[in-house]
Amino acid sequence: MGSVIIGSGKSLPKRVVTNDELGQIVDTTDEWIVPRTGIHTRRIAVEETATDLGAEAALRALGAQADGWQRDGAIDPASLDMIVCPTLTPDTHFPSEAARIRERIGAVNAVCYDMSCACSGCVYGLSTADLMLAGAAAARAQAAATGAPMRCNDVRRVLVVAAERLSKLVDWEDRATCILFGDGAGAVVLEWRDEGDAGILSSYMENSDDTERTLWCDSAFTARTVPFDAEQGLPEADAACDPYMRMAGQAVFKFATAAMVRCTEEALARAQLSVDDVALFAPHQANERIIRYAAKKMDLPLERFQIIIDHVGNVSGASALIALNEALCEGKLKQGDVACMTAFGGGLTAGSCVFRI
């Protein structure tokens, strides 16, 4: 009984950007990115939206478009009763990145949201998106004894759609950031069932205070001033608003690798489990080098963790569900296996997943 992954769907774009195009804009090269990062290419959306990839990996989880994975068949997208949407970088303010998704896909039925929680967003979309499942099969369990009407929403299918466009947010002068980052986007269905032993086994949140400005972005609206002040006259964008992102390397490595270890075991703990039940980690893309000192932490394998970050870079809250769709299309995860998902971002945020294929 559980909220069951039931489709997984990815979307890159075409623009492919390697680090030796991006020796011609800052001080760098393919020899001193790789060892730092792991990285070779990323994707770049130069004629894409948020919406149109966030729609396309939508339609292959759904199993409307080819190169997705679905555990039985295709899906409906009338039958989906919510979209989560995790993005920094939404095409509108309003409506929602997932309101936007939900007209392309043709979920008629969905009702929508968008979250803020950075790189952690497969985890908190997940975590969330079980949260909303088995609420609503309690309240229907209740309903049915009570003979009363439902509480809530009847939610028994939803879809997680993590849709980005980082080069929106990057300073293509700041080595220290412009290498690190990719757009697309990944998303995963779920759907509530009340047999089997498949389905979302466990999860773990957390957040931390990021006082030291470890890895931050300004709103690009920010202004000064408010026009109700005859003496201050009519708002002015804020001169020292910096609306690209900003990351102080090496203290986001030191709270990743810890965060990446902590939440992997406070998740496999309350589903109790260990490393040993793991078929396969899928964790968030922001460095090889993070996975590679977690995995040593853990005393795992390298090839226990599906790494994709040498092809598309970070990609925020999207990576680790990318990561997860190329597993199971490559057939790393078959029915019955356990994964585990963990990410950790700016907020800061941390958390991790634990699920049953």
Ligand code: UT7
The other form holds:
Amino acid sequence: MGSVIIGSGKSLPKRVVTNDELGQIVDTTDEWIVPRTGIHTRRIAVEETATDLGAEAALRALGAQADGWQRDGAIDPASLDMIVCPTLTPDTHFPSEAARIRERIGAVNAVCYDMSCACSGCVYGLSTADLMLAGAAAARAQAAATGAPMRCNDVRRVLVVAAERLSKLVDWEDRATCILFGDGAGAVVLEWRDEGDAGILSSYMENSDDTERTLWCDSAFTARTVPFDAEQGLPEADAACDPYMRMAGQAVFKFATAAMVRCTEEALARAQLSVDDVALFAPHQANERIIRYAAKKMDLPLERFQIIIDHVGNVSGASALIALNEALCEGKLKQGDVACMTAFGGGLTAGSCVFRI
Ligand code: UT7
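Moving on from the form predicted on its own, please list the structure of the form predicted in complex with this ligand.
So here's everything in the complex, that chain up top.
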């Protein structure tokens, strides 16, 4: 019984950007970037919108487009009850990115919303979708037992699709951040099943206050004046509002390494499993050194981690969903295997999710 992954997809923009190309716009080199981060190339959306990327990842997860993974065959978009889109870079403030993807894929029965939880979006997306599915299953049982109507939406299938164009938030003159990030999308379809032992086994989410502004991006709206104060006059965009993401690299590194281990252990404890029960870890990909550190701390060989940062960079909440998709498509995860997804990011957010394929 549980929320079973029945589809998985990814989408990456066409344009590959090498470290040498970045060396032409900021003072950096391939020799600096590779050993410090593990990144060789990333994809940057020149033509694609977040909706293009999200819709393609979703269609692949549904089996409506080639190169996705399905557990039991193609999934009808009209059977989706909900679309959850973790994103920092929706194409429009509203409608939500999830609603835009709904329209593109023909998910005519889905209710949609976006989530802002930075790079933890994959785990927060899966965990909250699982809570929705489990809550709806309980409500169905209650309605059946009492003869009363369903007290909430009947949610049986949820699409979680993280779609990011982080290149819009990157300061392309800041070598400390512009080398790290890329664009792309990752998607999974979850279905509630009353039978079987596949599905999400446990989840754990946490927040801590980012009092030192270690990972930050001002909104275009935060610094605007309003017209109700006579002394301030009419609203104007505040020139001091910084539109780019900012990061205190070493502080985030410290938070990330601790969060990776803490959240993985917490989620595994909730599933009453140990690291030895996990066939594959699909972690957030912010820096290969963070993954190496976590592997060492948990006494695990690096081969148990799906690493994609070399060709994708950091794609925020989409990273681990892309990693999961590549592992499934490469046949590294079979039915019955246990996998673990752990992520951390702005907020500060962190979390982990354990599931059986
Ligand atoms: O998902 C979002 C979460 N983000 C993260 O998890 C990022 C976590 N942090 C990191 O991955 C690392 O801190 C970075 C990769 C961002 C930086 O690596 P670092 O080993 O912490 O470098 P650093 O910031 O200590 O900088 C070392 C030196 C500095 O020069 P000086 O002051 O020693 O002369 C930097 O100015 O490297 C310099 N530097 C660069 N040099 C060449 C910083 N960025 C670059 C660059 N190319 N791109």
